[in-house]
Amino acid sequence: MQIGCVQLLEFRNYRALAWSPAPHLNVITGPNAQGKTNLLEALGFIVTGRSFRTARAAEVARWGSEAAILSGDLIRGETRRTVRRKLSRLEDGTWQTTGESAPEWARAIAFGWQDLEIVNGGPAARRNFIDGFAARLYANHVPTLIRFRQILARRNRLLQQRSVDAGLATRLGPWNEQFATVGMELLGRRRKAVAALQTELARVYAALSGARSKVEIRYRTALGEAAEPAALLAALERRQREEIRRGQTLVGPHRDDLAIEIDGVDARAFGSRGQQRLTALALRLAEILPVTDAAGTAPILILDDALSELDPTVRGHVLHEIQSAEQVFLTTPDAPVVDGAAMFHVNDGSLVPA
């Protein structure tokens, strides 16, 4: 897959921008703050329908408009789709993003400074990662993750409850059993997600690093090995007392975690951040053989500043690595030497071939 010719309308810094991009490598530089990062957030929004840096309509618009517009053509072979998508304010002041949606075959895979969180934050941002990595290789697995959490929000207020008697217990039981069914899809597919990376990050980290560390993921969870919905029911019962005791779930797919270790080690405690930014960018890199083959066409790469903090030669690793890639968009504050990169460079929201 490709994105062919590129619209944006009062988005972020760039007021108005018509940009074709190269079909493999984009190189865009630039000082900072001057709008590398919004331009690869606009491609990242344009295949996705959403921000990789946030949740937030609001701050995606131009300051002081009313609305974002933002188009692109989105390639596969002969097929050609475009997309456009509008961000308005409505009179409440609330934002509404409406427009087409992508085509099923569309993909993206984004690297930034918030991906250091997935190595060196907490479990909440390895469960993000794991769900959304395995949202681009299983359809249902958004649906799933939704239906899991409206279902441990409603079983949560029943807790809240704190009423040790026989009628909590009767309507807990219902939920109790969504709970674990839910949950054993949920989780699942996460393991299922873990194992399809596991084999690439051996091979990419491999092959980014030059060293022969050996780099591991494991999916950790309280209920071991089991794939049947009774053993996390067992285990809600066995903790609901504490559970009434503190009003929340204890036990589920919202408490896992991942391990990601360097060599038997924990990443969090290997070395140096530009180890840790390796590792994080490795994940990331790893994704892009399963998604193409779940998806049947590669996906684009975002990367924004990938080579930060990373010495020379393996930088040079890394620019050899995405050169195998389908179309890849790569920020930089310098300006690399990569044969057969288009070089484009960003000076406050305008956008020149360099």
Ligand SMILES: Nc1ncnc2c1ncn2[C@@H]1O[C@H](COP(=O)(O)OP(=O)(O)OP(=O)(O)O)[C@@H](O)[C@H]1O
Second form
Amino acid sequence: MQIGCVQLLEFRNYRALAWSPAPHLNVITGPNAQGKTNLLEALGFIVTGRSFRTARAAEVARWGSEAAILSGDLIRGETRRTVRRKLSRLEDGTWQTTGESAPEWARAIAFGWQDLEIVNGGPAARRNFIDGFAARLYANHVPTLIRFRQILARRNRLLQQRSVDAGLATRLGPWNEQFATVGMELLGRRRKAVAALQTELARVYAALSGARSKVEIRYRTALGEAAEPAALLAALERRQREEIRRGQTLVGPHRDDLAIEIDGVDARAFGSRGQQRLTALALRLAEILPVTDAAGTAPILILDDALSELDPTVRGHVLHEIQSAEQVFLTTPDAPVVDGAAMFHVNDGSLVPA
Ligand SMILES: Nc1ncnc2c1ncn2[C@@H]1O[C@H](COP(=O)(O)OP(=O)(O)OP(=O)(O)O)[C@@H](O)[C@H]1O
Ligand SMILES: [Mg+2]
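Can you give me the structure for the form predicted together with this ligand, which would complement the form predicted alone we have just seen?
Complete assembly follows, chain above in first position.
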């Protein structure tokens, strides 16, 4: 898919922008703090209906403004759908997002400096990554995740009562069943997502690094290879006393992690800064193929500052690799020479061809 004819009104530091991006590679340059990331955020917002940067709608409207409007044409072959979204401040001070939903084939994959967390942050960052990816593959992943979080919260509330009376086990019973069923569903889909990523990740990392280094990703859970709800149920029962004592659920997909290894060693503990950045980028680029298969069209690729901290050779490999993607938006403070790229320059919230 592609995005064309973008219009922004009062979005971040853009008062009014009308822009027709190129169908293939768009390189957006400009000094710091001029609006490069803001522009990418707007593109992601048009496609997915939310910001990859913040969950607070209030932040994205231009300061002092009561509303922001974004629109763009989402194009897939001969099909063209205009998606328009409006964020407005209501009288009670809260913000509301309205507008059409994007067609079900619309997908965007975004990479930004926050993604370094996937490699060097805590397990929650890796769970978010795999859930975000699974959501781009499987329509029912987000509803399952929401349901799982509700059950987990209810179960934890019961455990927090810490009353070891006989009634507690009875009250926990139905929640355990639901937790095991929905938890295993979530876990199963995450495992499938990891499997879908593995081969591409190894290929992309080798291509980007230019080395024969091998990157591997594995799903890590206390449940081992088990796939049946009964296994999770049994694990809950084994830990029940401890759970009551500590007032929280101690086994399940909310405690799982991903192992990410470069040549057999933990990327988080031993990877160089450049290797970690490259691994994070490779994880995003590895999403492209499985997401294309799932959506029936290639996603747009939004790469914020994807070249920084990389040496010139590796930068060259990155630029080469993204040539084969469909539509790409790449920001960088300096202007690299890229074959066939449309170049744009951002300055204080306005965009001009460079
Ligand atoms: N809601 C807003 N309203 C108006 N201006 C905003 C808003 N949010 C952010 N800005 C401005 O946008 C600027 C940041 O823009 P952006 O993050 O796009 O910069 P950038 O070009 O990506 O810079 P860098 O090269 O440092 O990453 C901030 O310095 C701020 O002045
Ligand atoms: Mg930026």
